[in-house]
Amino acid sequence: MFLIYCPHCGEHREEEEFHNHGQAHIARPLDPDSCTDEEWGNYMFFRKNPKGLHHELWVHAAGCRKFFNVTRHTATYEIKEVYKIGEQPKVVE
């Protein structure tokens, strides 16, 4: 069993309860109606797809329902941190 620790409820919890949405600190466009087409695309559509280190959304689906990070290594499904959002991640390679 893999086991997620949850920084809002406190505790580990089984990843079943848990959710994966993708790469972690991506800046919305200040003012979408300015940007191109492809700037666009590239905001919604592109997204980092590392062997290594990988910062990631999660959300504690199942649990309290709100949203944190995670710092993840993709090939090995080792999970190095896990913080709130807004905190900036403490590892980074």
Contents of the next structure:
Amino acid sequence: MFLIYCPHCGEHREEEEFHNHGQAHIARPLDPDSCTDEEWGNYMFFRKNPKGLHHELWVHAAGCRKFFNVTRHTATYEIKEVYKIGEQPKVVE
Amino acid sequence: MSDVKNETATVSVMNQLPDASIVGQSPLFHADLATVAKKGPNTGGVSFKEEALLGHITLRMNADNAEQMSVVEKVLGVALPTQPLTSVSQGDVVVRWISPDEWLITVPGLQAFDIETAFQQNMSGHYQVVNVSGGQTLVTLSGKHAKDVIKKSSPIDLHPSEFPVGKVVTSVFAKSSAVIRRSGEETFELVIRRSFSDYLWLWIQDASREYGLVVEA
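Moving from the form predicted alone to the form predicted in complex with the partner chain:
Below is the whole assembly, all chains and molecules, this chain first.
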């Protein structure tokens, strides 16, 4: 089990209260109509699957129901940092 | 989030409990807690009581909006708690922090409509007030072993240094969820969903069997 720090509640809570929503920082194309199929396909379906640092979107589903970002090491499961939506990660490879 | 000003939106509000002559049925009505309380033991480690038919109001707004905050204080007689995981109470009114832009207000049942209406009349801009009284109920667990029953059901740390009187958390409770507030050293208030109330009533009976459950009506 993880103990995850919720930046909105300001304390650590059990993983049971959270859901992982996959890769963070996926920007929707500004003009979807002019995307090529490849660009749209990449946006819709293609995700990173790194062994190492991964920036992920999590939601405090059973708590405050707010989304936030987590930088997690996918091999050690160590959470390197937690930051709010709209902020940029400090821990990068 | 931008504040929408000068907008005359009309919101339909319905009085869910027009007056005391209409008998409301709480989510645990079928359990007939009054009869259970008469039959059951009078002493035990855990006491259970449903605060039936309270008015539950969900308020969502931007806590940085000083004008709206002052309206809230005028309507409720108490300011919203802006510190995460805190609550304030004033008489019968309890305001629980749910998330940075959401609060749960509980008031005596017949006041819910008046307070909801007062918000609609006095607040301006971007906000939301919903009377959710019908969707949930409030139960209290008290006594020496109340915290042990919650420990079985929820991953929350209940040590007084982590969970002082007045703190509020929304968390997992016995595979369902609950808004748990410590209202006294040995007293906890749980706001639970209507559809889970029967399941949680059965769960609490089972979880508190070893300590002895006293049902109060």
